[in-house]
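A single chain comes next, written as structure tokens; it is the form predicted on its own.
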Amino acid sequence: MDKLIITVAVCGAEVTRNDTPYIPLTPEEITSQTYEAYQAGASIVHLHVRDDEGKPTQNAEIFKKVVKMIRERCPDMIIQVSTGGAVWMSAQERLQSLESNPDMATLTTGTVNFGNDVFMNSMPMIEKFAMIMKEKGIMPEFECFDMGHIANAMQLVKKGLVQGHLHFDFVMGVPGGIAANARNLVTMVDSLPDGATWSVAGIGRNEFTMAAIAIAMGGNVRVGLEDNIYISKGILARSNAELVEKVVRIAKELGRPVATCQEARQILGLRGNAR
């Protein structure tokens, strides 16, 4: 097996102070807490952002602001900017984050139910995303809520608009997703085509269980308070360190070493240093 690649999701764009205090939602915050993770064993930063009320934005200028403070803190960790947004943003909106030159973006790559909204990907919709991504020389983390994004996804490599090494995030236990289970994640990871790597955000109570599957699969893990506020039943974690710290602790206890930042540049055929 490879070394485990750890992403951590610091923030995404649905959880609120009202939810946890411990959500970092400045510029200084998310990168305070990023640093953190990047000290504890992740190698890569999910990333979204906030605007001065703490409500998600994709505005340019702020990604800007947070990968060069993340930069200037963790030198060699992948950096992956958000291009899902909030459910309710335009296309146009959602693009924006590529404006802050990163390592990585996601690319989900198909429409899902999401608690009581949808998140939309048309198909015109994610092919733009990944020729934009293509142009712009960022590596597209597929993002898949459900079994028929791998296909979608894979039709962007047949018509040439994604090419090199692929890697799929398979996030599982939305409401109108796929469900988080061992059955479901051996379905998708049998759906992949040789090669590849993955990962599996466990929305909520799934993230930890989720991520000892994937760890003795031979996966990478992404966790999070984006995916998951809670260290372990009805105690909240106080830090995205403590989620990835958790996650350290049952890979050691699997036998799975972690992976440095450049050994996952290495492994998902990224250059040697940040961009």
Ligand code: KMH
Contents of the next structure:
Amino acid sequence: MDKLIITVAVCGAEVTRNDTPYIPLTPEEITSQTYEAYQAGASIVHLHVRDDEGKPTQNAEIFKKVVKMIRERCPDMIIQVSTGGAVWMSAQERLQSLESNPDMATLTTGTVNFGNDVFMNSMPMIEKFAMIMKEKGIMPEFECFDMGHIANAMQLVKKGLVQGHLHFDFVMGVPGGIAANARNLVTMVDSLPDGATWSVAGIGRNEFTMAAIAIAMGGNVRVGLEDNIYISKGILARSNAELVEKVVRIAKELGRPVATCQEARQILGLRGNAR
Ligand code: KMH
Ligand code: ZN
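Moving from the form predicted on its own, what structure would you give for the form predicted in complex with (5S)-5-amino-3-OXO-hexanoic acid (KMH)?
Starting with the chain above, the whole complex follows.
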């Protein structure tokens, strides 16, 4: 088994201060919580940013500013920007984050109900996103909210729109997406091509159970306040680092070493240094 890659999804687009006072919103807060999570063992940051009012935005200048601030404090951390943004954003708006010169970016490979909303990702949109990432040399992480999204990702590979190492993130437990359980995870993992790597983002109360299953199976883990705001039942996590620390403890108990940023870069086939 490879060492465990931990991704921290620091703030996302949906969580507000009404949900938890600990959600980082400003560039300084996002950077400082990313730094703490990096020190705790996260090697990838899955990045969204917020505007002056704390609302989600894909504004290129804000992304550039936060990417620069994170690189200064976490020089070798893998920065993965979101191209998912928020459900109401246009494709053009979502693509702006790619201007911040990240190491990686998310590429959601299918449409999914998202609670009462729809997270729209038509095939032409997905192909356009993949083409732009390829042109810019940004490695995609396929975000799969359901089984069919894996097949769509493989269509991109077949068309030559994605080349090199393939890395998937299974987002499990979104209302409208695939349910978070071991049987579904095994089915998803079984349908991956040889050599691909994967992680799991268990949403809400599924975060740590799915993390434990993924660690035992040789996969990787995403945690963070974007996905889950509780450290244990009814108790708010006080920071992203606290969530990462819990994954590190579970991994230690299960005998799975945690990857450094350099090791994570090697496993994912990324260049050794930040861009
Ligand atoms: N906020 C969700 C609608 C991604 O970052 O690529 C989409 C999302 C996925 O968070
Ligand atoms: Zn996201």
